[in-house]
Structure formats: C-alpha cells, structure tokens
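There is one chain below, alone, in structure tokens, taken in the form predicted on its own.
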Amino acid sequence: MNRRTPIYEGKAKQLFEGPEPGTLIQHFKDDATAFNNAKKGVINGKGVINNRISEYIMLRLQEIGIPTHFIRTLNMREQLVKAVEIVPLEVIVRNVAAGSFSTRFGVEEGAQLPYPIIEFCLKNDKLGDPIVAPEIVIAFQWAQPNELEDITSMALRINDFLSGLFLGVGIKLVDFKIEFGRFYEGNTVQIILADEISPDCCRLWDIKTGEKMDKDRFRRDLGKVEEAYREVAHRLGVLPGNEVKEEVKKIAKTRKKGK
C-alpha cells in the first residue's frame, strides 16, 4: 500500500495528497464531535454513510448549476476532490428555529421561521466558531464583497433544492451548515461548495412523527444514531444492500483486535 501525504486533518475528515495536482483525497472518518469538541465518540459506519450521502447531493447540486469540489468517488470511504482554498466562514442556512439558534433567541425549537435566515461563523475553534455580521467577514477580508454575494445566492439556492429533495423522501430539512472554498484555474477564482453535506451538518426530521435523523441523535444522547444515519440514505436510495452493516462489522473486529 502506497503512503499517502496528509494535507489536514478535522473532526470528521481527513485531507490526502491526491493523484494529480490540484486535487485531493477526502477520507470520510467515523469519529463524532460535539459541542466544539466537548463531546467525542465513535458512529460506527459513519463514514461510509456520509461519503454516500455526500456524492449523491453533490451530484445533483451540480445537475443545478452549483459548482462544488467534488470529482468523484474513489471507494467507500473516500471521494477525490478539487483543492480549494476554503473562505474561513461556516455558512448557516436555518428554516426552523433548533439548536442554539432556539437559545440564543428564545424562540420554540420547532417554530417555523418566516423564511430563510443565513448566519455566518468564523472557522475558528479556539474562539467558539463565533457568529459574525457580513461587515465584520468584508472588515476583515474573510471574503470579499462579490464572494459574499455569490455564497449567499448558492446557499439559498442549496436550500431551495435541499429541502424539496428531502421533503420528497419525508424528511424536513430544519437547517444545515455547508463551507465554501476559492477554486484556482489558471488567472481566473470561483467560489464553489467544498466540505460536505450529510446528517453530520445537516438536522433532518421525519415529516410525520418528528424524530431526529441526524447529529442531535448524538449531542443529545438521544441513542440509534447508526439507525438514523442509514435511515436518511436508505430514502436517499444511495445505500444498496447491507455494505454498511459488513462495513461495521469489519471496523468492530479491528477494534476488538486492538484491545
């Protein structure tokens, strides 16, 4: 087996050196973390879900005109990527009052928001992830006028596409947090959605009896986190068969091995 080059390493993914230049190799690891790195765990299968979940919308996101880092999927953990320099901002889409955003406001979690709100986080754990106005990201040159503007239109536009996707598999889609990176060709830059998307940034409730089907099966301890995750790619129809089940099991023996 080739050693391969590590580019980065985050909470859920980790960055390789890819085939050719310009390119990437993104490992979709099972590790899980919450609460700013508060909480950790393991969510067996995770990976090989979410690198699933991942292409399938990035794919069709494509089909629309929104031009992302994805290439193509290399096997069932890894998808090679374009290399992009990604803008410091995690990009909030929120359609129903949850999370922090119920907090912060004191509005009921579950109480449907007039209509999109967008919020804009620094990439920055040591501060908090903290949230920033777009004069503060332009201030700072975190992006700049014309970038902000081209985020802001594909993250409604994800949105718009998003949620008649999920509402079609009875999935409501509460809200998500998607990244955007600089894409160099020659003397010309594009801003196009890199990261990911998949129940690890997204919170998805079933239509009809409300449960949760992403991360906050986990921040809350709320159990059948597996479940939930192949739930949400069994109605995508991107998990055929029983792929993630052996997958687990393969990871479970390993670890057994180890102790």
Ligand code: UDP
Second form
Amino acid sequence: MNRRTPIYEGKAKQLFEGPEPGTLIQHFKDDATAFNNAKKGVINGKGVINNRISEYIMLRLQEIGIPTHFIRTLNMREQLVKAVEIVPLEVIVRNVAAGSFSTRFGVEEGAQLPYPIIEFCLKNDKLGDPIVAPEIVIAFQWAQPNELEDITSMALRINDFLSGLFLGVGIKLVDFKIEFGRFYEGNTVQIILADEISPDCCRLWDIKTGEKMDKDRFRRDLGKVEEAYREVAHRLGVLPGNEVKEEVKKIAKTRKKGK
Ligand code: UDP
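Let me have the form predicted together with the named molecule next, following on from the form predicted on its own.
Complete assembly follows, chain above in first position.
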C-alpha cells in the first residue's frame, strides 16, 4: 500500500498530499460528530455517499460558473481537490428557520424566512464557532472586504441554484453551511468554494412528508440515518446501481466482525 502524507484530519474528512503540487486528496470518513464534538458516532457508508453527492453538486455548480476546489473523483471515498487556504468562516445560508436559528430567536422550526439569510461563524471549535458580524470579520482580517463580497454573492447564487436542484427531486433546502478558500495561481488569488456539500452540512426536508433527510437524524437520534443519506443520493441520481449498497453492507459486516 502507498504511504501518503496526511495533511489534516477533521471530524468527517481527512486530507492527504495530492499527486501534483497544489493538489490535495480529500477522503470522506463515516465518522459523524455533532454539538461541537460532544456526540460522536459512525454512519455506515456515509463517506461513500457524501463523496458522490458532493462531486455531483460541485460539478453542477461549476457548470453555472461557480469556481470550486473539486478536480475529479479518485475512488469511492476520495476526490482530488485544489489546495486552498481556507477562509476561517462557516458561511450559513438559511431559507427556513431551523436548528440554532430557531433556538436563538424563538422562531418556530419550519417558518419560511422572507428572503435567504446569511450568517458567518468563525471556524474555531474551542470557541464553539461563534457567529460574527461582517464588521468583525474585516476588523480582524479573517477576510478582506472584497473577499466577503465574493463569498456573499456566491453563497446566494449557490443557494438559488441548489434550492431549485433539490426542489426538482422533492426536497426542500432548509439551510446549509459552506466554506471557501483562497486559491493562489501565479500572482493571482481567487476565492473558490471548498470543503463539501452533502447531507452532513445541509438541512434537507422531504417536500411531501416534511421528513428530515440529513444529519439532524443523527443529531436528534431519529433513526434511519444511513437510509436518509442514501435516499438523497438516490433522488439526485448518483447511486450507481448496487455499488454503494454493497459497499455499505461490506463495511457493516467488517465492523460487526471486529466487535
Ligand atoms: N452546520 C454545519 N456545521 C456546523 C454547524 C452547522 O454543517 O458546524 C450546518 C447544519 O447542518 C445546518 C446549518 O449549517 O444545515 C445551520 O446550522 P445551525 O446553525 O442551525 O446549527 P445546529 O442547529 O446544527 O447546531
């Protein structure tokens, strides 16, 4: 087996040095965490499914002119991406009140917002990813004013596009979190979409039943977590036959044996 140089290990993903300079390998794990790491678990096959879903979404976004870090899928769990300097912000876009937004403002979960709302959170686990006003982001130079402008306009465009994409497969895009990075090429720098877009970082509700099809099933112990992720992939048409199902079964079997 090839020894690879690990660059960074996050909660749901790992980054390795890529085959060419300026590239990284993004590996999707089955590990899941919630409530700032207080809850930990495994969602069997999640990494395989999120790799597919994120690939699909990044490609569709590239088609409408959103620059992303995605280069190509390497295998079931890995994709080749452009190395970027991550802007230390979690950019949250909300269409419908849910989660921390509902708790903070006492707004009923499910209430439609009059227009999409963007919130910036500082990427800092120790501080619990606090919400920051754009003024503070600029004062501390976490992003420059023009970068924040690019991030905001891309986030809104991504939201418009993905709302339609999910609506087309009977899913309401309630909210989601995205991250951006600085891509350096020669003497230019460009803000591009990085990280992933998957049910790990979106709230997705079935249009007809209102059923949750995202990580809230794990956070709130609602059961059928694997099934929900698989259903999202299935509706987007990215479940290649039984390939993923077989992989999930194989993993579950190996894990049982290991116990
Ligand atoms: N989110 C995320 N990572 C985080 C925090 C939030 O991916 O560290 C996503 C979450 O899945 C949801 C959206 O961002 O789709 C808004 O999350 P919220 O602020 O309501 O936080 P939560 O209720 O998840 O604590």
